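What follows is a single chain, given as structure tokens, in the form predicted alone.
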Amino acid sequence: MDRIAKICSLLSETETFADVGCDHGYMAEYMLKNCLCRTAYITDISEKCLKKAETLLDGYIRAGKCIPVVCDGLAGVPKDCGFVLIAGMGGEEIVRILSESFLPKKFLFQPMKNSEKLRRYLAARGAKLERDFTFSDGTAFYDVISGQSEGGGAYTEEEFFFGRENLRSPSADFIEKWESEAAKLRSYLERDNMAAPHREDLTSRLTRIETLLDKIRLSVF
């Protein structure tokens, strides 16, 4: 399925809305298409990128719908914001802007790298992972992180590195990431100029990745 389709398809309805570095702002327009908030807030740090949000979405901001902001992060967003979305960036990235401002009271967020650093974040807050998958838009992975900021609950080791729903129920697409992931740390660790400490630690990462998909042929889960 397409990135941004499939997000939508993930995003519920609210009173308000924030599409935290919205792009061109479709995720913003499907909410409000589709009835499924009142107000949405659409953010940059740029004001010239925010620009083409602001021209899609033009009709709804005129009819006070839609507040384009231009900031960092969430400085821009109310505090009692229902759901929060950001996508498209780094997991240190969202953990700087989540440590800056405040933790959402619903939010999805899906990172392009640093998945293990979001979930210890967010499990260290006290959030409730609801969701917490990879799927696959056909030329890349992407992860999905979404719940809510209270009830959490603990968070085995390899849970944080893998993702809790990845192995309770593994998908074709996360399997295809990890053996591809593996194929690329076994190709690496043939080159003879590698540092002793690198070495090790793609060595144990290997060993990680071979365990898990070992057990999944075996279905251990």
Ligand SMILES: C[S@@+](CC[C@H](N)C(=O)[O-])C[C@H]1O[C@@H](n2cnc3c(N)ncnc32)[C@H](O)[C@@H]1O
Contents of the next structure:
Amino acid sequence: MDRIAKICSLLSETETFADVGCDHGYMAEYMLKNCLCRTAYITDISEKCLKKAETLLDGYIRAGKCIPVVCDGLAGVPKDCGFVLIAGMGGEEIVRILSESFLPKKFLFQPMKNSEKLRRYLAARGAKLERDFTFSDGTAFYDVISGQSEGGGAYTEEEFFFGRENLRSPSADFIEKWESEAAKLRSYLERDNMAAPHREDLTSRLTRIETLLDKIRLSVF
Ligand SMILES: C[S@@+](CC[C@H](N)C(=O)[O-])C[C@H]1O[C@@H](n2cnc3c(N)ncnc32)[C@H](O)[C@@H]1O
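Target state, the form predicted in complex with this ligand; input state, the form predicted alone:
After this comes the whole thing, all chains and molecules, with the earlier chain placed first.
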């Protein structure tokens, strides 16, 4: 499924919605068009990027239903915002944004990398992760992590690495992602000119992935 359509299908009704790093503004348009929120904040650190969303959502902005803000992360979003979306940024950048502002009541994050770091951060803040899975749009794999700021429990090391939902019900996309990662690692490890600590890191990563794939084949989960 198309990445933006998939993200939109996971958004839920709220009074106030914020799309942080909105760029084109398609997700806020989906929320407003479908009457899923009363007010949508669209924010971006780049004035040029935000301009695209402002053009798309001009009617809603003039009606006072959409509020554009040029800002870093959540700086321009009210703390009581009901649902915050941050998609298309790195997991470390999402962690930085949350550390410098607040943990939204409800959130959906779609990190482009470093999902494990984001999961660890959210769990340490006591957040409850309700959806935590991988999907493919046919060209790349994406992780979705959504939930709420309170009610979190313990996560295992494997869950931090792979995502809880992926372990409970591994999808074809998830299996394909890790089979392809394992193949890349195997071919990389065939090289001779690699420092020993780097080789050890990659070997341990490969072992972890192969162990998981074996468990899935044996349906251990
Ligand atoms: C790859 S685009 C993703 C756009 C959209 N969210 C999506 O998922 O299709 C990343 C956007 O995030 C914005 N951005 C990057 N860092 C940001 C930050 N710290 N605060 C706000 N916006 C940021 C960029 O300017 C860019 O428009």
